[in-house]
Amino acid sequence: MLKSLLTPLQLRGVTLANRVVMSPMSRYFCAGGVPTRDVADYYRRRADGGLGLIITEGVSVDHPRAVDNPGIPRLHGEDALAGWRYVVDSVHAAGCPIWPQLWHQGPMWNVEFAGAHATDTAALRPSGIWGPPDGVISVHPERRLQSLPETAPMREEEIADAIAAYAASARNAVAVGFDGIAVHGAHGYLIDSFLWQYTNRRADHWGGTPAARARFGAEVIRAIRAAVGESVPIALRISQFKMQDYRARLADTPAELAELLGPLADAGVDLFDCSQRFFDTPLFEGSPLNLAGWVKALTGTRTMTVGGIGLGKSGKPAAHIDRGQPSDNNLPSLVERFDRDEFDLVAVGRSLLNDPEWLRRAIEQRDFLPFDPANLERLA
């Protein structure tokens, strides 16, 4: 049922095995942002599961606003560094490629976690503008409440500090040994939340159209070219829903989709990661295109499926959160819609978290373990 996924890929100067990759999912397990051995050892059994890539949890950039929490792992620091050189030597000894996805939280940053980071410090906003006050969200209302007031929008240098974190970090990465480098532009982080309409209201030449709007996300994958060379190929992460509303759209046609990505392929992105809850549900009115299916037909560019391969669906507003989701096997609408040239990865998040054999399963038709909670608080 899956011959079809176990193709290879050229992406630059990296071949994937298969089209099956770990998508990023945060675990918060390395203390003081350095990668231990146990984070190389989770993401090795993954590796050893055949998978055709790996992208990494979101990495810190080296940016003193960039991420709050200190176990998300940073990719600056001799220590950091040499963890994630670590990590890589042991996910290249099992045959598998591996990217980390940089990540600045811009809005986000003191808003899930506000331990020791917290400050008066405010966050990155492009406009100064967090969210809407009534959006369905996951974090708890009172910290949406601590995040409306409005703040001072970035200024020039701010914007071009977060550019250069960017390109520092992913110089790094490819130093270290990483091939390839993905970039964290969705869920209404800090390269979002100049894409999204809502809290990018500026007038100058980072907002006004999409294409405007898209602008600092362009010049993010221009620096981050220049860092790293021609044979790197570079992802970038998209959504609609945002962390500071599920229901949040990027674009509510396909001509303002066009127009808005239009930028960020031009700019150099190899692949388009598009996030949604659900692979199988249709972007737009009449027709059965997904998010990745729509951004493959109006740029050309490669993309990349995710959400909830292997997981049943759940009737909550933020069911991408939801810990008691059953195992599912959606793989042959899956398959099917591979075999339209729909995209060309697929990406499995929690499903390879609960079972780092998941793939071999699928493979081998066998029956998925039952979904465990307590693997999301686990380093297994």
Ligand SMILES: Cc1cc2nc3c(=O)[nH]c(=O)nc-3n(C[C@H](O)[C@H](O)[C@H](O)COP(=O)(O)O)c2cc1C
Given for the second form:
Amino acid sequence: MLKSLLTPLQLRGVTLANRVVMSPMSRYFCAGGVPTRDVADYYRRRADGGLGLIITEGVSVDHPRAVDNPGIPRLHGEDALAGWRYVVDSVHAAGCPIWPQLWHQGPMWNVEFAGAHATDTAALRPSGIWGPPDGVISVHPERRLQSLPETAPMREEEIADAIAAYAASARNAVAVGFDGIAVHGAHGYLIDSFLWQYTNRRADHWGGTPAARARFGAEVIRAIRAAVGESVPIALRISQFKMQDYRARLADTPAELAELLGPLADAGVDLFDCSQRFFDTPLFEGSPLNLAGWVKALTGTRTMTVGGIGLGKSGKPAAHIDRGQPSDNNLPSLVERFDRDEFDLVAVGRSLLNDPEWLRRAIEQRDFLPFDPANLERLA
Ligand SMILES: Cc1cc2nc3c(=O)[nH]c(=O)nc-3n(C[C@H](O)[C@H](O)[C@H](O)COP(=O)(O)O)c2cc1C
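Beyond the form predicted alone, can we have the form predicted together with this ligand?
Now the complete complex, all chains and molecules, led by this one.
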């Protein structure tokens, strides 16, 4: 059933053996920002499971206010780079490419968490705004209350520093052997807070029209391209929903989405990683296309879908693969969409946390492992 997903894909100088990708997932096990042997083993087990590509957990770019949790890894400093070199070598030894996900939390950065690690107290926000006071959120309401007070909008030199931080980390990534670069441009973090009209109210050339709101992300992509050269592929994750409000939308119409994404595609994005909570939720009324489907149709750029693959709507991995009987396993509808050319890659998150061998089980039509929530809390 998965046959069409088991075909290779070339992205610039990198060949993926198949279309199934490990989705970026923060795990907070990198004390002091340094990936350990346990972290390497955790990624190696997924590589051994036969994936086409691993995208790492979000990794801090080289900027003091990029991430607020000291368990998040960084991509600067000899200790962290040596840790990553070991991770990359382990994953490559299993024949799997691996890309880091470059992360700057922007408005979501919280000095309360960063504590003694913080050299400054204000999060980087395009217009000083965190998000709406009444959004649907999963972060603690108290955290929202702490975050709501407005801060100073980003100054021109802060914008330039942030862009340079992405480029510096991308250069380090290639130096330790990563095969490509994934950029977190979704979920309300720094790049997304420029894309999103609610948090970007700037009247200068970084805000206003959708194309102007895309300028910051486009400059990040250009700076990364200049740092890594032509053979290294660059992916950009985007989403409608935000951590500040699950109901938020980047764009209400296909035309608006096209205007927003055009400058990013032109800047050299090779793959849009289109984040949805469930891949089978249509993006706009009147069409079954999901975010990845629309982005591919509008930009002509390759896309990846994600969200709930191998999971029932309950959010738990389905116990049984579909063998022709009705079940809540959604692989048949995923493959149908893939075969209609709606997207080029599929990313899997929680199902792979639950079971490093998830892809093999799916290919061999073996029953999936029962979902163990403890696997979300440990490096199983
Ligand atoms: C524990 C956990 C950590 C996550 N961390 C990140 C992250 O660092 N960056 C990111 O872009 N998405 C992150 N996500 C979202 C996943 O990449 C994925 O999009 C989401 O879980 C939906 O896919 P799934 O239903 O297959 O799990 C995280 C998800 C989980 C469950």
